Amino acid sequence: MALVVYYIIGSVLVILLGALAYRVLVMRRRVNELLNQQTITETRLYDYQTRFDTVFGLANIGIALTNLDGSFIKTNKTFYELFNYNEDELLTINIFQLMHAADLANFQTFMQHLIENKAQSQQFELQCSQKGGENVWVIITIALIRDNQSRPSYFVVQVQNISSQKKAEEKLRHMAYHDPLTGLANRNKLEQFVNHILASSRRHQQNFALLFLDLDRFKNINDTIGHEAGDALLQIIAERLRSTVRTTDLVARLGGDEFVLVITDVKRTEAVALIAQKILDTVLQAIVIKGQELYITTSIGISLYPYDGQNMQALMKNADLALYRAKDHGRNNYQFYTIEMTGRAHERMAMQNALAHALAKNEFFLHYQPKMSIDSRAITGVEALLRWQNKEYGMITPDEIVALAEETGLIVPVSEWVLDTACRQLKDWHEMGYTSLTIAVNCSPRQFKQSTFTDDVLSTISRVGLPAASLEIEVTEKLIMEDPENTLRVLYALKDLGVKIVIDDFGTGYWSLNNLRRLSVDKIKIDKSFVKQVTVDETSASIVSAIIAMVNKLGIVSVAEGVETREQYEFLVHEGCMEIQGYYVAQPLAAADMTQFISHPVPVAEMINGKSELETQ
């Protein structure tokens, strides 16, 4: 018996044993696997904190790891020598250092929207501090990180340098509100200026004067010692009229050898009349150009709000008046604007029942201007220059058509008819083999308003047979800035027919780059105030210099207008402008002698001065 109970006793304990013993074993296994996975885990993390480290610290964009309360944890190379730190002094500071005082606010108000889960992530542009005290413009994003429970652990921040692009954005700013060469306010920033003081004084019931004036055969000086002398005289009469007002007031150039001051808070008329003849004297005044001494006359005519005008254009228009009436009683002399003054306006009218009958007799014709490749030294296109041949009034100026055909509201009529007859000449020299070739066609503000605008160009390139791409609508900055959402309306709605969009005179006016590439423009055609400058005016070679490398880099064709000498079109070729135009290349030009011409595209300018370089080659 008790053999049998120690028998049984063993077999337990055997089936025990091995059962520990298989235990034993399973463990060791779950052991060796959890160490194998820990030992994968660790290489992944490993490989996780390699790559990150790599992508951190040599990311081209800033990047850095904060607490809540804005001190850093943690900066890449990128982030701490934007701001001219090493990483351990940024580790000693807050985030909040580095803001300027008008932005702090917002930019804590935006971690807190983090926080509170109100907002995944914020961008925005602000100017911070670098160490030492130089600014710096960045875009700034900004994202929080929560831990595995959801709670706020810490936040990352992203920053970019766009110092450059606002330093752009600036000079284009400020080329939008001033005249390139005096540094004056420009009709922009004149417009501006008085609708702001008609404002005010409508409001407070003040008075104030518009002074329009004009240098006295100024057009004397430029044939006589240059236009390089000329833009310096009126550099220096910029100054004086400058010199002649007060800080309230403004002194603005219109183009030319026209300005416009306007005199603030005027009590009485002869405190006007005093400042109208101090400007006389001060003008008259003698000025030595290159050794040579040089006296000039101004005439002016005055306007007084709210006497002569409620608005800008009649005070304008009225000071415009009495800048003639200056002008008829021998020059050096101011006059206010009368209510007589207004029979010019009946010969003006005449002028515009001429206009209303030209298209009936014939009298107006085109003018062309080749546009030159600088690359190929190829004419690729042609721009329609509208010109009028009157009995009367004999050839009147492309501007003054445009003014009265305005006015008048004939300006649709009459752009019908260029266009009709540019398009009907294009395809013309398209048949004679010339198929590359481009024809430009400026519109105006009235026809932007036209409900059958886009028809009506579609029908007419339909009818004449001419490829959509073979036409150029040419429009201003400021024709599309007068009613921004209409003409970017029209100008998608052209681009969809095919039809090429160039922006003329860039420069003169203010349009922002998002418009560019939301508009895909084709071309942008500088503008020649500040083409005409780059050889001799550090400033406006920059800006063209700037102008044309942005274009450039957006894939928009550069087009220099109004090149007129060799020291521009090397200054351009150097800076890698597309095209010019000007006189550099030809005049504008008869169908018949553009015909002859565009067969053998030598610039004017190199045949004026010997063999062109294409047979030099």
Ligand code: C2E
The other form holds:
Amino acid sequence: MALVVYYIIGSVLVILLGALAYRVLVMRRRVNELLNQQTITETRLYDYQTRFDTVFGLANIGIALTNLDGSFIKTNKTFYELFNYNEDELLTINIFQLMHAADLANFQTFMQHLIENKAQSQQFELQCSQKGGENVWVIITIALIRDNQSRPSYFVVQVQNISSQKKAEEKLRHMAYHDPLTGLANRNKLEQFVNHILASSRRHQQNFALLFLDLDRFKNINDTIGHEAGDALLQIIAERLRSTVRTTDLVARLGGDEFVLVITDVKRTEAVALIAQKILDTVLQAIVIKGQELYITTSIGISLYPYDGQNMQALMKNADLALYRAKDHGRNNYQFYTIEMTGRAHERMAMQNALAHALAKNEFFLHYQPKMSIDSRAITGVEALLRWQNKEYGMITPDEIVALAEETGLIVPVSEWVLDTACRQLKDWHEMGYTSLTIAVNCSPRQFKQSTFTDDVLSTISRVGLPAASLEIEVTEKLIMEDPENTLRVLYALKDLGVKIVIDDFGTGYWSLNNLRRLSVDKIKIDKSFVKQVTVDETSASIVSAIIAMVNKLGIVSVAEGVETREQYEFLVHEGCMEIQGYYVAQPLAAADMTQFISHPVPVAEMINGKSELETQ
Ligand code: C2E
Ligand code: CA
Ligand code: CA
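Form predicted on its own done, so how does the form predicted together with this ligand look?
The next block holds the full complex; its first chain is the one shown before.
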């Protein structure tokens, strides 16, 4: 019995152990299986990783992974080399730092659209900045990677360098629009340019000029010196033409020895005549080819938009007609399409020529016109007014002198002469005992652009020995409006010297009251066009009253210019004007007459009678 029991127990144990052993065996197998699977997964993972690293590293295309804020996570070699960085450097910056400000907003918006699922991956063609500041043209493709729960995870950015492709395109475009021999614009470019200029000139009501040029007897020269030297000659002429015009103008070669220049934003016909003359002069300079000195001349025909044509064809045709006339006139000259314009331009040029010699020939002189205080009836100062007496042209008015001289830049030496002469004259009067007398000198726009202007003023008054406060600089409201920033800078500098500032022709511009206060202007001269009307036109009268009231309130001295009659004078007295200038007090006088005048001031009541006497001088 006991044996049976032992047997049963033994059997059960064997079965249990067997089952256990089997279980262990199964588990071992399962563990082995799992271990095997992990190795496979690891191997696979390793495999993927290696493949990815190899592809990523060796890819010909720049690839980068960035965080959602654009900061770099990883970049391949092509990527960082394309931007001239090493990888570590790139990992410290943000993709946006590679882009130009102008492209940034667009790109960032697109990234946001990707995040919000409003867009799929897209390509961008743009210029990026390399480290060191060079630009590189690239195509950027950007895509968003999401995690298994579809949450935005990171961006994959691909970049392709397309700079050489862009350069090739640029070259092709250049070839399509330029003359291969000279590098100047060709007919295509000329047409495109003129169409563009036509549109903008119409919009802004600006004028432009078209100059048609043809070298004189080029064919003969070409035949004599040979084709190659002829080409070299054309290249030299092209360069000279280019240097005579501004970068906003255009020089084109139509072929052979035919050139066209487009001069934009023409304010005065004379300015075009001046350029045409400059071209004639530069073309005429000796040309040295292979050690041989050559001389060539050119003829120029000019048409003006809008007077001589409304489109390219008409302007070209008329410039061409004018060119024929220039050839007829014995070559080496220019002609406007409109004959009168040529005549006028020639006259202006001749006058400008004469003006250039006027300083040396002592043809300039100054007239002086007194300013009187209404309160004390004393002469407070005089204004220097420029005069030019020329044998051929007679007496030329200062307005015209200034217009002519501004164009050629001659205004600078002429103005220096005015300032010096006026200051020396005032010094003489001071030495005669009229020490409270001031001198007012008019200034032109070009002077204000001279960087040395303030220094010149300072050196003149110091040299002559005048107190700065006896010099008044008159500047028109219009001049300030034209270039407020620069003009005000100069005026502040003059003010610092102690020189007095007078705003001339006041009322014709729209200068703000605030500016007057800020600049602490010393005097305001009410324009004579208003003064002339005060007794006949109510609007002018109210303008003048308002200006006087405002100016007096600001503590600025109000001056009325162009006062001619007793009625005007009385109106001004009534309105509280402080000083007057005009024929009612005295005409502009030569220095000697002015000396007489200040030694015997004329009582106001006698002024009108005195005028006719003065007029005869
Ligand atoms: P402005 O500064 O307004 O000078 C006053 C002008 O009015 C002078 O003309 C003067 O002769 C004239 N005038 C004076 N009293 C009367 C009057 O009672 N009635 C009328 N109808 N006119 C009167 P002017 O001498 O022909 O000068 C004209 C302009 O030329 C001046 O106007 C001034 O802007 C400019 N100018 C004169 N001299 C110079 C100079 O040396 N340099 C510069 N840049 N401009 C000057
Ligand atoms: Ca003046
Ligand atoms: Ca004036």
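Numbering follows the first chain given and starts at 1. Here the rigid core means the biggest group of C-alpha atoms that line up within 1.5 Å when the two forms are laid on top of each other. None of the values given here were measured: they were computed from a predicted structure.
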Core superposed first: is there a CA shift of 2 Å or greater at Ser540 between these two forms? no
Is the C-alpha displacement of Asp147 equal to or greater than 2 Å between these two forms once the rigid core has been superposed? yes
